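Just one chain follows, in the form predicted on its own, and it is written as structure tokens.
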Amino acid sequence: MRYNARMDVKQQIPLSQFSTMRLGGTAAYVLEIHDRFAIAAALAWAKERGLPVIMIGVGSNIVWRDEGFPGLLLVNKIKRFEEQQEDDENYYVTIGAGENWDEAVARTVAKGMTGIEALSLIPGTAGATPVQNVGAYGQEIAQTLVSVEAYDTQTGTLVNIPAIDCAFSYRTSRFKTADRGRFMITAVTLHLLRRNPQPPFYGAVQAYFDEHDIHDYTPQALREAVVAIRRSKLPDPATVANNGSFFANPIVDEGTLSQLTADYGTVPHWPAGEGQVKIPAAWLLEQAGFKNFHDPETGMGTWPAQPLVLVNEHAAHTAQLLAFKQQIIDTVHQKFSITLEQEPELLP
């Protein structure tokens, strides 16, 4: 391992290390990024040197190939965190994108501030959070993000994005699609209201606060509430390797949904707008078989309390993982003529 003296760039290391999935094979170069202005000069150097370059977060949503990458790997880790107070009710925070994006969260609910408190213990940095419009429990960043502040690769400026100009949908954004690698996210800007939330809430939710007979809607009692249930479903990466759910949830139109139920009585589903419906995708995984599965052909299997999750017992490699992946969204689309799409971004 050899290190750059004037940026601190290491050498030839595992990329495992930055995804939660610990899989995939060597970078060529590493290098953190702690100030929204240095990004620049790490370009410069890697220009110099004829290098590709990829900017990331904590690899939370990442699977990197077994051949690795050959270029610059920048790991962002700009800390910010700023309010700004409109009146009683609004607030402006704005987030360096390396922040911890679960911290975050907390501190604006310490403070009784609504807005986001429903995507507690979402794995990842804050910067992460607009690409794939990162959504749970009832709430997505779409619904209160201002700007994104994001240096643009081709102006060679920093710049800020209005959320109109981010092309949200279900999540995905224009950083994920069309301008894929152009902009490096540096901070975001979020409005936040100093107030409860207000039902109704996602079904697990009310759910939860019926079980445990809470009456009074907080910014803490939500954030409280979801962290419980994702603690029981979901696996922590920091102790089993996984990249939180791996598929999203497929979206059909209503002939396909009648259909399904006709073959499988009833469907769990919901509404996603100009007569179409979103069908869980953990629901298809358990219909087809890969519920608490285990491959000991390729080291994957399902977390037992949600086959959405796909969680690496052994495999050493990336290629394992996509065989077992490709064999549930083979096995699904056989059965329900639905094929699922992978969450996790396949890097580089």
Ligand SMILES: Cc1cc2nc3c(=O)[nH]c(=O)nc-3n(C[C@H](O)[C@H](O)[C@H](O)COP(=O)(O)OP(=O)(O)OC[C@H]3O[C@@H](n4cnc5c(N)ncnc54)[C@H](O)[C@@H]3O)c2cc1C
Given for the second form:
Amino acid sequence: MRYNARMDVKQQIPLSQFSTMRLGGTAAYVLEIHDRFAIAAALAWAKERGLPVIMIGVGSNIVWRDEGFPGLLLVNKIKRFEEQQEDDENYYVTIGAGENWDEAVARTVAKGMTGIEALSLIPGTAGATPVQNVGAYGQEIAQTLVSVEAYDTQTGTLVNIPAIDCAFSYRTSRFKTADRGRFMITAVTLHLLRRNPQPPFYGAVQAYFDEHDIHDYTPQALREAVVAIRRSKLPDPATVANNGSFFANPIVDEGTLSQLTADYGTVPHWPAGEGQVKIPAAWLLEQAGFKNFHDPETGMGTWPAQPLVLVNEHAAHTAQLLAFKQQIIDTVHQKFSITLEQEPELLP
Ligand SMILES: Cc1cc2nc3c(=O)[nH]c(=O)nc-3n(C[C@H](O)[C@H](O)[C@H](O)COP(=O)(O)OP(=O)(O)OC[C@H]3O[C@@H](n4cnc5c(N)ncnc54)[C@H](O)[C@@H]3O)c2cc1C
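Shown: the form predicted on its own; wanted: the form predicted in complex with the ligand:
Below: every chain and molecule of the assembly, starting with the one above.
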């Protein structure tokens, strides 16, 4: 228990406080990490006790199982905001993994930089952004990320992983797939540009600019547009328990799209690589009858302004969320023969 006292490991903590869906069992041990050099000692502590380890940010993309986590949960609180290099065009910044993402975006926007302003208001930490290659309104972190600094649990060293080695694609990376759990991310380095964002903008953003007669497309203007659009469509996880979009937008081949168009008329979609299109999962949910849907049995519902956001209205157990989720997946599959994939991670 020597390390325990020194490292302030807490015991038997409800996992609901580490998920914006506010569900889940109990974590056996929880430790906040404020310094990248504290990770090795924390892992040694867990190893001595034969415990599994998971590192998280604030749980805005996590659903915890009711069974809980019998290991050591590391909550990343590493703070850092280091401007590496800047000139008339370029700006490089290293951001600690535990920094609040939106605050970091605000700081770069205030300096007039473009690159991440469309990712404004995405809940969570900077360190989690590469994990699912966060994206919104036409930007994704893969476009500006230079490298990820992480503690490699396989080699026991701090490493710098260049973006090209992160295996980024739509809402995923090596941190979520082949190397899940291997790297404890301590910082991200981004390359932003000192200029205005360039049109064409995402449809909803352009509509906002037009409606508000905005023609000076500064990073700040784009940030404000995105913040306003998100506030009008998405619930604030501080007051409404949710994990944002619960399903990824499915990618289907053009043959499937033709069939859907024949059956349902106009089907919203956008290109997703050779012969493939992405269909908004929100449209599928609406067509399947889940718009503004409230299920008294599970205590779950869909957010009125955006059915893709499942909200915990009064569910007490993850099993209820999973039952609701399955009901949606089955109904959508029956109607469209498309299988929706869950976006937030079910842990452990
Ligand atoms: C209302 C709402 C809106 C959202 N909108 C969007 C959106 O527009 N676009 C989008 O892409 N996402 C969106 N999300 C999802 C979520 O905000 C992002 O995935 C975010 O990056 C999660 O950050 P977090 O700190 O909460 O990570 P967590 O939920 O704590 O963790 C997510 C995953 O990353 C891992 N992880 C976290 N930090 C580290 C670290 N330092 N080292 C190693 N692994 C780590 C965890 O183990 C877990 O696997 C939304 C969520 C909500 C609630």
